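Let's start with one chain on its own, the form predicted on its own, as structure tokens.
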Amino acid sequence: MKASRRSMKMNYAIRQVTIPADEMEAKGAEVIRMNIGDPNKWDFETPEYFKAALREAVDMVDNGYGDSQGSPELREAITDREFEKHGARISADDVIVTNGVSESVQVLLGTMLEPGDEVLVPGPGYPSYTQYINYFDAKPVSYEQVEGEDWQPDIDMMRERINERTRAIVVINPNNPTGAVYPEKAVREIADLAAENDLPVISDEIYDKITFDTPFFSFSRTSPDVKKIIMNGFSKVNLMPGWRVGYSYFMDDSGDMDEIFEGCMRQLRARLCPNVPCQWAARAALQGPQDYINELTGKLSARADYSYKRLNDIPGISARKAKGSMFMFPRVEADLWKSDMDFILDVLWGTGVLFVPGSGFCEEFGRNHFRTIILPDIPILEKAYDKLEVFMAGRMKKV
């Protein structure tokens, strides 16, 4: 029996590369996994009061099905957070709670797109957007984030690539995989472009509190003339990746997006509800002490500095410094491999260090790059980059 064509088109590079790494480990090799942005796999821990809230939730909630849109109490807490953070004036009725941001992406794109539609996506950008656009038989159209300008979006290219089939613009800020943070000017220019073309903006802001001496400007602050859906969640800032709680909220004074909201809700009613006890704990995470975020960003900032220096000292590698998120996106300057996937596999087999190929984040603008994480502590980063440096020196010597 054959799998559907759409399912076999899915190729989520971040986890696809774990297959050869798993095979190596099964044979007894050590693998340093620099591929997945999971803070809890390193020296970051879910705050204890979150865990206490989850333990309490199991006793306090009825453990039955919950509201398909998400618990009203959590949605109220989210509105408070977004106002405190960004001044976003939304109501709990504008918020949808999902099992991670990934479900928000899937449900929203499944609602918005018909076969042949197009969506502008950042190149490079987080691959779930392109994967699900393809899954629904639509077309992702990349706009370049310019490496020489610290990965800032090319607004002129965005304008050139909009046509009558374009249905939305996706923005990922702070950016995964580049570590870029867009300045207010760029955010407002994208908003103006969207308004000119009557397009909604889907703004993924899951790293909004993870920036390094760089201010973050939320799309929620742009003109009310711009239709927008803001994506966020608890996996990164709140150190709860395995709990799978995410959310999105709609900002649309025109009412044009009302049917899109209802289409999302029809899908979410069919999947019943998000995890009920974890929603209780997520509310506690928003309402309790937030000082752990300073420790999180302090560690990541130091590790970004270290990674930037080390990567640029390695022959055949160059990198732009991360301004936020948990990632960097170095360029492979040496022209020794047929593809970035060949490079990744050669590094893996030669060193036991696992990265992600850049083309997995954009075929057009991600080639000849790889994504690395800045999550491990300095000794582990040092070990990984020592191995990469020896590997590259050996390969360059053979040229």
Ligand SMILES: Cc1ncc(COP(=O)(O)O)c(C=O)c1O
The other form holds:
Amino acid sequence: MKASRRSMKMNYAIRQVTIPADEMEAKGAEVIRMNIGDPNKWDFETPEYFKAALREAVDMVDNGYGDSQGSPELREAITDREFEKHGARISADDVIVTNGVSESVQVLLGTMLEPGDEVLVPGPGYPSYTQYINYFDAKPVSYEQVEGEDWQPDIDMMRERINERTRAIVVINPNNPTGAVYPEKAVREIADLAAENDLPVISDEIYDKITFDTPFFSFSRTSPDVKKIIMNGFSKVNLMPGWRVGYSYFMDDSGDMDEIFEGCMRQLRARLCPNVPCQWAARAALQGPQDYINELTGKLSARADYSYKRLNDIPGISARKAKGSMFMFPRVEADLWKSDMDFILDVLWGTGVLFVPGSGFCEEFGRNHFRTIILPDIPILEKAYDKLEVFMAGRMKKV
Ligand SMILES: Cc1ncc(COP(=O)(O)O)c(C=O)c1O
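Output block for the form predicted together with the ligand, input the form predicted on its own:
Below is the entire complex, every chain and molecule, led by the chain shown above.
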């Protein structure tokens, strides 16, 4: 039986590349997986008191279905968090809890888009957005994040690429895959552009507390004239990616987004509810001690420094330092491979280190790059970059 055209168009590079890596491992080879932004695969642990809350949850909740919009208690805790961290004035009614931010992305785009619509997305950018825009037969239109300017967004290009079919602007800040953190000025300029064109902004802030000596300015702080939907969740900052809890909240004084909110709710009712015990534990995570976040950012910052130095010392590779998130997006200066996928596979087979090809984050602005993570501890990073260094030296010698 034929699969739908829609589903066969999906190609999520971050997990697609695991197929050849799995094959190598099955043959007994060791693979260092630098492809997925999962802190729990490295030396980061879900804090003990979250785990205790999850164990407690199954005794405390009735283990039946919950509210489709998300538990009212968790939504209250999220409004407190967003006010405390970013000054966002929202109520629990504005918040939707989903099975990860991924579900918020799917549901929101499914509500906003008709075939032929366009959405501005950062290039390079986290691929869920482009994948779902394509899935709904709409068109992702990339705006460049300029590598030479520490991956800052090209707002003139954003302006040039808006037309009568544009439905929204997606912002990912701090950014996956580049590690960029946008200054307040850039965030405000994007907000002005959105207001001028009466477009909503979808701002993905899942790495909001993961920055290294660079202040983060949330989109929620921009003018109330801008309609916005902020995405956030517990997978990264709160170290519980497997529990699948994320959320989005609407900020819209105009009432223009009311029907979009209702469209999202109609889809969410059809999927019944988010995981109930995990929502209980997520609430505990927002209300307990937060010092583990300093430990997380402290380690990541040191690993970003190390990765930056090592990558730039490898002939044929250059990289900008990550200012936040869990990633860097190095450029492959050497012009020896047909595509960045060929480069990734050659590195994998030659060294056992798995990266993600840059074009998986944007065909137009991601080519000749790869995404790496800054999550492993320094001895593992050292091993991976030693292998990459030897590999590159060997390839460059052949030219
Ligand atoms: C920018 C961004 N948004 C969303 C997600 C997905 O998050 P979740 O685990 O909450 O579905 C990721 C995961 O890597 C991400 O990098």
